[in-house]
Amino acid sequence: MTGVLVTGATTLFGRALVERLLARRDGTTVLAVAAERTWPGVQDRRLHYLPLDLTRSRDVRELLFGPARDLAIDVVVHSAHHRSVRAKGRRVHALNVDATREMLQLAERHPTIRRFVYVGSAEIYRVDAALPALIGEDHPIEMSPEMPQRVRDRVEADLTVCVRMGLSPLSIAVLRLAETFAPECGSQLFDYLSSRVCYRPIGHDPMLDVISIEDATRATELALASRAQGVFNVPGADVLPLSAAIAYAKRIAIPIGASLIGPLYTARARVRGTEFEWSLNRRRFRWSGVLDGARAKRELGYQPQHRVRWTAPADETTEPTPRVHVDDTLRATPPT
């Protein structure tokens, strides 16, 4: 691995990545790039960072054959996705489908790069009541188009990626990621829990996979030094229950219908601006869904390691709670 290409590098996943691939001290060089116009991480003289409007694919064509081929960039981290829930139209779905697309074919034809790595999400699985709880890579997919545009696209760009396995000269590896619990990642678990009264459903208790920005990056950092391809669910350490969640992080919880929570979140959004969308939660809300790590561990060496701080955004000025514990032997047997 001599170069690293990284998009969505100024998200908080991102600005973690590049650092701990810049950590690594083997001389690897990193091309970061985003929309924003000045890199706000730690400066290094093997970073080269680049603002751009992946949306145009004639910006995307040159970043590739222009920089990219110059700094003999071998491997691409592909994360950028529209930060915003609730953000839908063509230009999201630009960015979160067409550019992964024009991305993967461009890389295909690249004189230097044979790895792609594109960062997903579990959210595009679905979750039911009918379904196993421990999730494996063969999982079944949301695929309701009555999901938001969130879902749809990121399935779209994820199932974009996978047809090319086999197809493509290139080594290609899709992480689907677990729920990373930060701000800047469009984490519904950190909105939700940014309220001091959390509402969830009457009579249900899920188990929920949440992932730490840690973890996420060292995942990362494993698949593209990997030759390994394939789908790879990336779990986190903490698989924990909603109410626990809740009560980690210092909030109150007040069970009701589930047929009231869609609209009191609606008003909560519409008078605070926050971006937890029940309409993506309604389902995992009330069922169960833990990732099997299982070909993660036996291909990456991937294994997660650390907790989730559970401070919601409005308690980050208060005492740190207590992390939540997790024993394997509960990822093996999770509730339904």
The other form holds:
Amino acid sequence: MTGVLVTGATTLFGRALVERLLARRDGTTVLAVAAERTWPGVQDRRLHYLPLDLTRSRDVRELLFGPARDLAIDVVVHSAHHRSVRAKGRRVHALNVDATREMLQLAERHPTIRRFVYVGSAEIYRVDAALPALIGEDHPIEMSPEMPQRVRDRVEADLTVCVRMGLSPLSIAVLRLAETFAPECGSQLFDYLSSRVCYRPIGHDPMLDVISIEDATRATELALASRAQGVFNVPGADVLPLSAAIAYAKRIAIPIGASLIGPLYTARARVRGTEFEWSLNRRRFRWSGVLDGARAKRELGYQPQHRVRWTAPADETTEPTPRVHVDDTLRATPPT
Amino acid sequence: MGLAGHVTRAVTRALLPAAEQERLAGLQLHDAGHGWDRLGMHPDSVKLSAATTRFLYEVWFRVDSRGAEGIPSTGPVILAANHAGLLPLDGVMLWADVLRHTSPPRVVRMVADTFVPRLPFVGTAFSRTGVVGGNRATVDRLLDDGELLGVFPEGVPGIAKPSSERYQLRPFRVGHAELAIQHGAPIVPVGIVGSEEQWPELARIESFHLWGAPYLPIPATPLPLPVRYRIRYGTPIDPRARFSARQADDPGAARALAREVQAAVQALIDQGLRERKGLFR
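Would you mind giving the form predicted in complex with the partner chain, to go alongside the form predicted alone above?
Every component of the complex follows; first up is the chain already shown.
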């Protein structure tokens, strides 16, 4: 591994992954890409940051056949997707799905790229009482047209990458991560627990699987350093009932009928602008869905090790992020 | 620990003898990080259930158990029993009996029909004591982890048969036999006597399918009758002696093993019926 291209690099996950790669001290070059104009993380001579709009096909092409080639990037970690749960429309789809397809197609004919790691989500799995509570990689996918665009986009992007496995000259790995309990990661559980009062379906207390940023980035690092191809579930070290998660976050749980929760959260979102979307969670807040990570353990050597910090989101202090330089020499085109 | 945790432990301390509490401290659990296993089982709930079922086990049904010492103390095992009754009290008694008679104590992961997890409160309570939904991926993983599964191979037809056909087994399904061959897990046949008469059914509402239930039974009595339960465990049938793991996909092999298990369960039932002096004795 000589160089890694990381998309979505300014998210909490992206920053942590970049810092992890820089900490390897094996001379790996990191080309970090995101929409933000400035890089908010640590500075390092091996890090090159490039602000870029991945929805623009020309920008992606110039990224790969410009800076990525010049830096001899051989691994791509594609984790970019729209951060807002509620966002929808063509532009969101362009980032979530079209950019993934574009990256993959261009990487396949790239002179230096050999491996493509797609960082997806376990959100794509269907959770139901009649389905196994332990979710393997061949578990049914959530294909319901009623699901919000976020889920449908994630399913489409995941399958877009999966369909090239075995056909592509690249070595491809798809990671389906358990929910990352952190801000800026689209974590529905984090948004859910940001309210002092949490409504949950009466009579049901499903098991959830939550992963820490440390484990999510460690699994990704293992995947990009490996040659193993295929789909890998990446579970977290926190498998616990919904009620316990609420208790750990020091929130008040109010069990009510499931049919009432949707309207309540819709009203709350309109009044307070919260990101929590009941339609995304109505199944997994009733039926258990825990990732089976046997394949990731066997082929990547990954086992969850780091617990989530169950601090109530509202109690967290936001540390100021350092502002560092943008490597203008690598700029492909100005961000829009 | 929250209020529910304190109440759980207080009730357990009040109802369970100190020696039994000490014994259950040795419960084997694949802790997934916070005290629950990945499918939701929690040792405090297991102990609470052991405490609260004592009255049913010792006083109401006065369970007479024989042969539990033959249950392997470690590794994957499948218990295959006959199934009857308005409510799955036979499953509860089997669960309690195995917990009492295994050392170190083993929790039977009873495999329930897929509608059971849908039931509000009941589904959650069952999962805390180790009950799992009846789907292949889940039970496969449990056997990989060396757990003890409890199955009723007759399925719903077993509990739906008329009283005139009590203790006549419905044809066993073959899923448990396939699992046993695939995982090299011994099958322990179990005959349960008493469950067929425990709660007479007056009628059933066939059109009732709320939460996926097959029907709604109407009991003839407000409480189950205090019949005496007899639980008989047979000699474990080890599929490894005759089948290789690859033969799990051979329908003939699975059917042959399932028939053998059914015959063993029927023999244990007949033995229990011969030994009984009356419904309540």
